[in-house]
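Encoded as structure tokens, the following chain is the form predicted on its own, with no partner shown.
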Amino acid sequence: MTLFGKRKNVLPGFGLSLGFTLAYLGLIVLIPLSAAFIKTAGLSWADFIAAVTSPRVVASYKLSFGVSLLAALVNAFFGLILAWVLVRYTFPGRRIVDALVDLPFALPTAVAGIALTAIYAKNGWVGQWLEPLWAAGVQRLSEWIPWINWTEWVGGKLAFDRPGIFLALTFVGLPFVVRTLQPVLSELEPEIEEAAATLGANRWQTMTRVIFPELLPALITGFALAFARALGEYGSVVFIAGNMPMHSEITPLLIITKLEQYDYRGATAIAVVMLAVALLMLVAVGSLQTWSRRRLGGVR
């Protein structure tokens, strides 16, 4: 203790902390954030409504946000079991899956949309065999429920049609589901299991009432990061989705198309949308963390 009572710190002082932590977000993230507001600032608001409501860029949010939620969906439940494999399990080549997992993160996602090409393109490795059986399935489904254009809304092929989008955005965000929910699980200690076992609880108690509990917030924060990283998405999927207008376009390459034809201020109003749906789903997700935690009563 000092003589007015204050502790000494051997870390640099909170305001040198404080002033580097904002400089850098300030170069790294505000300043580009700003920048696209900047240039939208220069469109009236007519012409902004106009440029970011207008039926191609409203198709492209639909399938953007959509293929993006159901791809997080299904990372989530398949991430949340092969996280619990590869912590509670030992097995033969269990270092090598565990490495494979983080193969989305150093691989270059025009190299991914590529391969995933390659292999499921109607001459694929697997899309030989397994487009036949999707067109056969999408067409059965024509006949039982003929209401519904089945073709428009999952698309008759894998590659290059909706499909595709589907599994390059599932391949870019498992890790991110995995890589979060992996530290939980270590920490959850097995006599947890055991003691809900002695009580007299079931397996499917014990998981619902116990497990999943303390793995909810994980799960929803790997969700999000799922869900944001596919919703950015563009090398990956570019090479795959077919880039069809009005029906499998989503809004990066939208962006990026624009930009190529020089409306910069079009480009930009389409961007702002994405990134303010983005920053709110963030706060939502952030608050129903925030909520899981107190009901939980991990917040007091």
Contents of the next structure:
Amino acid sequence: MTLFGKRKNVLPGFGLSLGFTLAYLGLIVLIPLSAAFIKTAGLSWADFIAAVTSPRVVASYKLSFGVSLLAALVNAFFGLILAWVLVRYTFPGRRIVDALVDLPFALPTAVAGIALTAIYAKNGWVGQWLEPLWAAGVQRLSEWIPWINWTEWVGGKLAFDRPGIFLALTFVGLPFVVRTLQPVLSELEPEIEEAAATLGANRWQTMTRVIFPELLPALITGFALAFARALGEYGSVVFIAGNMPMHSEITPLLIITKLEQYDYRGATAIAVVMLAVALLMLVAVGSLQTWSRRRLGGVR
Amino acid sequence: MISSFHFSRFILVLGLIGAVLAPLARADRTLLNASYDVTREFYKEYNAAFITHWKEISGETIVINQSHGGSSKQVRSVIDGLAADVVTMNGVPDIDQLAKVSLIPADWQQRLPHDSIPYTSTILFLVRKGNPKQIKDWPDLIKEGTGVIIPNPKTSGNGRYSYLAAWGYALRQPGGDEAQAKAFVKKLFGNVPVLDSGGRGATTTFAQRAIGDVLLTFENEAALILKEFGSDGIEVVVPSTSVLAENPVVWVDKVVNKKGTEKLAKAYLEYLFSPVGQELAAKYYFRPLDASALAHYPGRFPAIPLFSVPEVFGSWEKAQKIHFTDGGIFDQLYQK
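Alongside the form predicted on its own that was just displayed, please also present the structure of the form predicted together with the partner chain.
Full assembly next; the chain just shown is listed first.
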């Protein structure tokens, strides 16, 4: 168990492979990331705080984390359905649908952003129908619940506003949930469901008390991956967000903006905050997963 | 099968090595010009002209490479080590960044004629066909319900000049003062529905996504946009007054000293001020300094009063500091 203990592992090569792993991770992940911290170190503490807490930056944190969370939740829900359909049913064209799921992985995100904008802009295929509906919906909401500024919160337009950011982030996050759920789903043996049925469970009970607990850890992993991906996404969002300060500027855009202004330190300061928060959230999700495994999974 | 695969890979590798080494075999001196997005066509033709000129006066054959991209991205590349012999930009502040890291001396503008600015441009309006909103001049831009497309002034030369042009217009009105200018730009940016980070993005937003009623852009870029989208119904509107957009050029001392290309780089930039360079600039819709080059294109450059940034704002440094630093006036426009 212990890392440097005397106990011999049954499997040979532990020291070598761990050493290789650490060296590799260091080279690929840690050294570039620590460069961000070192650049930031040029800032005084007060400047650092000022850079990462200016109102415009704080507004972007709220937006980035909020919309990423929303997109990951939606992906978790629809990704579950999609994975279920792909694993459980055979239908013509299934393999094509299955391959389509990977497209967001492969497509340059800028292309995705441009394509989404072209479709959802008010002169686009979908946008020309959907945008008036959306605007009317927001208008209606504002009449019903006037004490919330709905145009500010959910955006009055589709493309070039907050809904556009949500669309882009949902797009890039989709494969993560589907691809983490698929293997788990296909390993679930139908016998378990049959056993549940013979023991008198109805379909709803089988779903919520037998299948879902098995899927939950993988679902959380997929959710966490989709969320992390959405947080860092830049390429597709800038095309569709409208990029209005205090309203639809995501944090990665602010980092780029700072670079464009030759403010390397300010840019890395924001990056450091993002990294730290993202790491914290991923650790939190990880422990949630462990908990859910112990609490619900039982098997693993 | 396997060995033939290996063999073909071997050939491929050989080919690649050859491709990499081939330029080294030719010992022609090279010059790299790092410029911004829309100068590509102009410099392509200018480079060919200069290569011929240099061959005539020195007998040497040279190769000129071009690198184009967003202005600040280009300058950042040079700061981070791109060995560009010359840098040609659309704003003094970008080149000042090179002086800040001592790649060039602080007085770089004094080394070439006319403050190192061989050609200029200005900010004009592009509107939709027939000008349905009747946009004629700056005050029309702040009317309610007018959508104005300007890229982010903090990240694009285009947006920066547009912002300063609006400010300068308001300030120079009879009885105009700072407060009125601020109110004017606040209203103006209240009409901006999308803030793209660069001029190219703003053009797409306006021309292809049909967002906004008017696009503010450089005169030379307006010409390119009209060429590309003219049939879709875009018209130019010339305001009563605007800003003088200066396009400074500089050779990068640290690079040319190392490569031994100082004389060549200097000659390259000086040639921009010659009749040939001036004529080509005018051909590509940059306002030349040279009156005879200007005369070759009657009607192309509307003679409206242009004010320069140092004239209205004291200096570029001041304008940059007051308006575009974090927490500056531009940021204040969006504070709630």
